[in-house]
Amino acid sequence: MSEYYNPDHLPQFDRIGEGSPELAEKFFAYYGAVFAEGALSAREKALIALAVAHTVQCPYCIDAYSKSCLQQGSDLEQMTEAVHVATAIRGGASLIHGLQMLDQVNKLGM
């Protein structure tokens, strides 16, 4: 295999429990509860997950939640908008740290 990211790993995610079945069971129970219908619909949760997947730059999550979004009835325009929301937040978070830089520059008298 010449690539670091192996798409064949995604359908085998449950194998992560081989090292600690108890912790894996707890994680998967929590994960299932988080994505169950609640105050947010499954569709809304899938869109949030897709946006977060782009923010944390997880190719496995991007694949999984692109599929999930489509299965939950989202279209490409909605999915793209969700990615742009995540991009705006991430960009804003980077920019606001510029004030830390300005404070430091002013403190050092440059």
Given for the second form:
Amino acid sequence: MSEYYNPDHLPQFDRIGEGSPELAEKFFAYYGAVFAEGALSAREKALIALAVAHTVQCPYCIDAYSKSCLQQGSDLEQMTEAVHVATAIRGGASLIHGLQMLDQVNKLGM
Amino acid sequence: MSQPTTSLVQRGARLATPQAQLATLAAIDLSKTRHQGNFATALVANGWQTLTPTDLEIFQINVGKLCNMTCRHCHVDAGPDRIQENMNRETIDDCLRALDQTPAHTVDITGGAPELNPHFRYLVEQCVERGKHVIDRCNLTILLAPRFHDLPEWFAARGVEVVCSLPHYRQRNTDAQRGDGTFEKSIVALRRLNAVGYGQGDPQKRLTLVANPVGAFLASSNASVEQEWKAGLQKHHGVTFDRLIALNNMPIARYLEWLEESGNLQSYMELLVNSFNPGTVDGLMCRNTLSVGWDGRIFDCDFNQMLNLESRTPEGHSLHIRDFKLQDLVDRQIGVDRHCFGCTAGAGSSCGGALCM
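We have the form predicted alone; now please give the form predicted in complex with the partner chain.
Up next: the whole complex, starting with the chain shown before.
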């Protein structure tokens, strides 16, 4: 293996079933059901997936859901806003911990 | 910012000829895809030994390649320079005589910008007089040209369905595909159509929007997309319409050129082939549609027309509208090639939108 990430892995995702066909089948069935039209539209779900993909920093997911968002009818502006939502939550998650820091400082300091 | 383009013909581009386009498609290595990228093989594998016509419902007339726009995805390679290829009055009368011999209930008039043909209004009048449902495939911006200002009212008085190109309900994507400023002009044109009653649920004034993907991906087939478009156009622009249909882009002419130049050709063709959906074959538009070119030659669809793949009798003779015999059409086999995967990918694609949900 010459590199950690290989774009060819994405279209071959189903090979994960080699080690456990039953679990792979359950996972892919669940995955398909999650992204079907429901109370949320497929377009909205693709935008959520795109934001989460940036949060977990998965290049496979970013590739897949950039395409999916476009195909479901989102445009660059909407997709960029979704990424900023992920960014804001990540940043906010760090910053809110600053109150723990603040409490520690207030407790320990004079 | 979108980059302006011109027609392949005007530029003398390598892909200006149908032969070069077909050769480019044939040269793509699709050996690792389903059916090795062979459309006829894909049909046979799914129980279709040949592709044959059903009852003729739609009489589609491409009145010419002249257009006021040069969209980057145009499969016709239409543009302002295409002044030679326009249907004359004699051929239009040949079309009307042929139409009278068919059971077609709809006449679908396309181009180019069909309104630019000097005989366009005559053709529409004649079809309406015959009781046909008439569709005008309109690029919207043509309605802003001074001599076409009256067209919305003129269409409304005749019950013409206006089928308009609008790639997206937001500005960025529309201008990227059709040129800067197109979105704003399109909104003005849609408002004019709304003002005379189009797009408000009246079947005599039906306003249909057609969306092509702005890039190398398939058209969305979800019903929720139409609701998003309706809400978006109403909220931001006060525009209403009746229905949205989504078409896949065909790897032909200027879209083929864009695919090649952007490095997307291989992956797009793989996407089309691997997305082959046998459920779309039954409803393919080539089966219930006749396509007449500006010069009167007959084709199975507008895409075959642009690739110069003529309809042929079982004896192999090409067909011309001046010698029209319905039986020649009934007996024919429909010509297929690699581009046909564009109509069978995903939910399918036709001039009427998705073929199955």
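Being a predicted model, the structure only gives us computed values, none of them experimental. Positions refer to the first chain, counted from 1. Think of the rigid core as the biggest set of C-alphas that the two forms share within 1.5 Å after superposition.
* State the core-superposed CA shift for Gln104 between these two forms, in Å to one decimal. => On core superposition, this C-alpha lies 2.7 Å from its counterpart.
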